[in-house]
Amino acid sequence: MGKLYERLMQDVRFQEGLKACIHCGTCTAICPAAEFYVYDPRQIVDILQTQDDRQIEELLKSETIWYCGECMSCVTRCPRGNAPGLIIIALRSLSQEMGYFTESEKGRQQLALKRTVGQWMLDYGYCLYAPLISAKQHPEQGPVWEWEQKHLGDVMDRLGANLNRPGPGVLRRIPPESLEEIRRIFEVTGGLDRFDKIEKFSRIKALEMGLEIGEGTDSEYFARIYLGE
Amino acid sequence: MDIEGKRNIWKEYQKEIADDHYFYVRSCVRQNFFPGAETVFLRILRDLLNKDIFENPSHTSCSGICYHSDIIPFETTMTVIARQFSLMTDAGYKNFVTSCITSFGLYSEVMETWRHFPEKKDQAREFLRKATGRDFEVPVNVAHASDIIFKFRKEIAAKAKYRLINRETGKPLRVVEHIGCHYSKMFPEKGIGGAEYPYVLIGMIEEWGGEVVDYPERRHCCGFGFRQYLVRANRGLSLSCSKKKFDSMEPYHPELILTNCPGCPMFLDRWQYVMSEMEGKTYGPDGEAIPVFTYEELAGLVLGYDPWDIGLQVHQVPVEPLLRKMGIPFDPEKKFLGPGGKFMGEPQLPANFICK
């Protein structure tokens, strides 16, 4: 048994999602990212059962982790309790942790998502958050989130919410010292540790591209992996 | 199938919901897109039915969404969780609602995990210790808020003004159900019906007078997929998931689709706009697109309250077609007014969209 799979082993959720599978490819026939990508969840479950390091480390530095899209439509159908999504979960914990996940277009993408959602839970106490969710940046939103975007405070009051305002309520503001507590739970917990790590690998392969990353969205880098490279 | 198999296959899935006092975590997509979504919810169950329903202005995101997007571990997750929790058993309750369900789907999944791995949920109490100084109680009974409003649907049908009926023919309409993944792919015994044929919303729209629109990919994933739509360059996995579903359900001619998810309604909603200005496709009756609904739009609308007061003016779909259709009196003058009746402006009517 390899160092990497002795590290997936640690993660409950490769304990729980791999237990023995059969390979009868139900969990392909069923996914949706296997529609619109070249992508096998059952072949990456036959490299991980292998055991080998050489593998899994190509795998974590691979695009083919980053295809899914967790929605776990393969737990349900396995019909030996597998679960494959939990799986991918494990694998993109660890290539991140390894730092392999810049090696791949998609994974690079990873800079992107703690930048955004990321920084907005940690700044907001929101994953998303109305104010940022810019029209430029989502034009499939269409004509109508760009006149919420215009009119927000007086779209939000209108439909009882509390924008930005203290007390209950949509999209109020979370205390500040509410706001301490969670940074406190991501530093207590690696939350921290993970988006530095994220940061770091980041940095060091914007270097090798010769891409400027700046600290916020608005870098060459962070403009490649979000609009495609 | 047939519908007895069905019948049969939902009575194993029966699920306890607790009757009253209820804990309430937000939803951050529901807040964002369908604020008026959370507000009704509300509405219905304080003043109509008399329910006791807390909000802590201290709760966050559970952080599902950064979870799904890997970008934190699971122990991050499990501590937010944790805190969550802690906030529910200061305020002395003991039933938790969540209006979202990738955090259902969470909760679920973390509750699960600490009962299998006993040691994490210590870890979990620790951290959060640690980092906050606070204790938590494990909620006694949690629910998705579309299981409240389904286990109340039969006195919101007792009050109800209007009926999923066509008014002009007396027809039921045809409504399209689709199921938040993550409310019952994970954990099927958690979810009313189970995975396969999840019934909670099948009951609202069979209470309310309502048609249910069976299709080949009805348990087809609406394409959120996390990384696959907040990464803008991945927007195509998201967009052809909603549309192999629309091409799927065409045939049978929905005239609404309900939700429960928070996200699926606004990918539902959202990519047929997008369908209608890349190929000029619609899928609706009559060149029309289809109106896509959350359970606490649709219970607010059955009970006579002003689309306008619930949010429908923030769909992309126009609505008034399938408002007038049901014979809901709406004044369009009053669509875009804010508050103190200031008119906002109107956004466009997407050039391939009609609204008679």
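In this text, rigid core is short for the largest set of C-alphas that superpose within 1.5 Å between two forms. Note that the structure is a prediction, hence the values are computed from the model and not measured. Residue numbers count along the first chain shown, from 1. Compared with the form predicted on its own:
- In this overlay on the rigid core, Gly153 has a C-alpha that sits 2 Å or more away from its partner position between the two forms.
- In a rigid-core overlay of the protein, Ala135 has its C-alpha displaced by at least 2 Å between the two forms.
- Shown in the overlay between the two forms, fitted on the rigid core, is a CA shift at Arg194 smaller than 2 Å.
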Contents of the next structure:
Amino acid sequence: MGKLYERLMQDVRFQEGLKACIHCGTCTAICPAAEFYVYDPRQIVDILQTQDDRQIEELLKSETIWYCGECMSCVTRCPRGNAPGLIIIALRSLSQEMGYFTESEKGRQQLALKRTVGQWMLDYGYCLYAPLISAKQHPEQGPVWEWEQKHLGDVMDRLGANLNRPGPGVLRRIPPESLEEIRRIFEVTGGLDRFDKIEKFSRIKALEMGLEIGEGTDSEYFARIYLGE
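Provide the structure of the form predicted on its own, given the form predicted in complex with the partner chain shown above.
So it's only the chain below, everything else dropped.
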């Protein structure tokens, strides 16, 4: 048994997700991601059952483990009760833990998620924080969002929101004590430690690529992984 497989076996999601695969391919047949990517959950399970470190390391460094949408359709169809979606979550976690995620394009985007969704939850209490969803970083929103960003306060008032103000309402300012509670949850569950690892390995990769990484969302490395610039 390889060391990487042993580490995966310590993850309860892997324990619950891989039981007795018979390689019928039903998970691949039902998988929405398989319709859009070269993605085969059955093949991933096949690799893991070899318990071979070399193959598992290649998987942890690949684009493949980032294709899954975690919809768990596979769980509803597997005749043996496996959950490839849970296996993927365990693989992603180990890839982040060991820094392998920086070896693939989609893996490197973990830093973008950390510095937007993750940081916004810690700083503002929201996984999507409208004032920071810039038109430049979201060109797919078109000119409408660019206009809304310039008039966000008026737009939110017209919609009945309470943007960044105390009291009740959508997008209200979250009290400091609630933000501290969120931070404590991240700390106790290992979220902050995981964020630190994503930053650490991303900085190593940015140095390797000769790109400035900075602290926020305005850097060469961020632009490369987020917008492909």
